[in-house]
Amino acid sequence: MSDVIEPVSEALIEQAKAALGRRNLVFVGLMGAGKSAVGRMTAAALGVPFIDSDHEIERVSRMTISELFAAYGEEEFRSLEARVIKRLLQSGPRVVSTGGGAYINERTRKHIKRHGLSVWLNAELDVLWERVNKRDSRPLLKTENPKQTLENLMHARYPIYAEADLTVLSRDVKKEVMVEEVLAALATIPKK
């Protein structure tokens, strides 16, 4: 088997674009699922802008996510996050990657449902842990047992992520494979 990745077919890209229409494609899922990396590449394939909501929050607040959590707590951070995402979804089409807790907020979920299509990158614990355990920038994982915390987040959040319009399994494959699977899932959505 070769490692050569075939480019995504133009036909699939056109089907996905038609299904998306003027809506936004919003990536949801836990930290480490690949929302930013796969989202950026999906946006490039679709020829639409990409925005990472966490980066936008940091830009408008002039603070890092960790600093915001430390200074204001999670509840105030989620309120800011909801306002920023609502603003980001006012125009489209674009691809937006969200922070892991964004979709858990009911207000944010309603904004996403109203102005976009959500795609959950669903990953198993070992995949997520392998991706996040080397970085110290995850405020929710600053606990005595971060892997257990991550597993607890999975149990709490996965039933809510399951409400997303589309689900794609995030696993250890090349990102191009994930992008193609996202586009294929998007292509199945009826045009609006």
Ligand SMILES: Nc1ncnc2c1ncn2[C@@H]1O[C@H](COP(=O)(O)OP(=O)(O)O)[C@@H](O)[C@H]1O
Given for the second form:
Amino acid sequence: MSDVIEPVSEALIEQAKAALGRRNLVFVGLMGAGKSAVGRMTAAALGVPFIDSDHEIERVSRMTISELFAAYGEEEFRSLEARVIKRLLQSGPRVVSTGGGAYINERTRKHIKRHGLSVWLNAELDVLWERVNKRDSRPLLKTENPKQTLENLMHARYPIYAEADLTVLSRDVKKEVMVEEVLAALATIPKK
Ligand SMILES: Nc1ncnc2c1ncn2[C@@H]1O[C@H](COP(=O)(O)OP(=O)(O)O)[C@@H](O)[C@H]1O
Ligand SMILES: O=C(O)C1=C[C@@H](OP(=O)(O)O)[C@@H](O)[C@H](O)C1
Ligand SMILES: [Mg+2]
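Given the form predicted on its own above, what does the protein look like in the form predicted in complex with the named molecule?
Okay, now the whole complex, with that chain kicking things off.
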């Protein structure tokens, strides 16, 4: 076995692009699943624009996600997030990576279902925990036992993420491998 990563084949990229058409590919899943990192690389592979909804929210509000939660609370954040994602989905093709709670919000989920093809990066608790415990930028994890909080969120949210059009298992493999698996999953979707 070798560690060398083969570049994603042109044929796979073309199939995935054709399947996407003018739709948006929307990454959903829990904090640390790799939505932002893998989403960006997937957009580059497809040659379409990439937008991270959290970055867009921070840009328009000129506040960080943590500041928004602290100043206005989660409910207000969700309504801003819903408005921003609705706007981002108005034209395609694009890759849009959402924040972990976006797809859980009914309004946002409806927009995503109507205007996008969703891909759930599904990951086990330990994978997520190893990734998120290195940073303190996620306000929902500022609790006494953040790993337990993450586990509680998994139980509450996984049945909803499971409604996504595609599911790819996120694990500790090179991000390029994740991109390839996302493109392969996308390529199986009938063209629209
Ligand atoms: N396949 C992967 N292997 C190793 N690290 C990863 C992988 N995918 C993402 N990461 C890292 O995990 C952290 C969280 O990823 P991120 O894309 O911000 O997740 P999300 O947007 O879903 O919360 C980042 O530091 C990112 O570089
Ligand atoms: O799961 C959530 O509710 C959240 C996830 C975060 O995004 P990532 O999933 O990209 O970390 C960010 O939107 C905010 O902290 C809330
Ligand atoms: Mg993110």
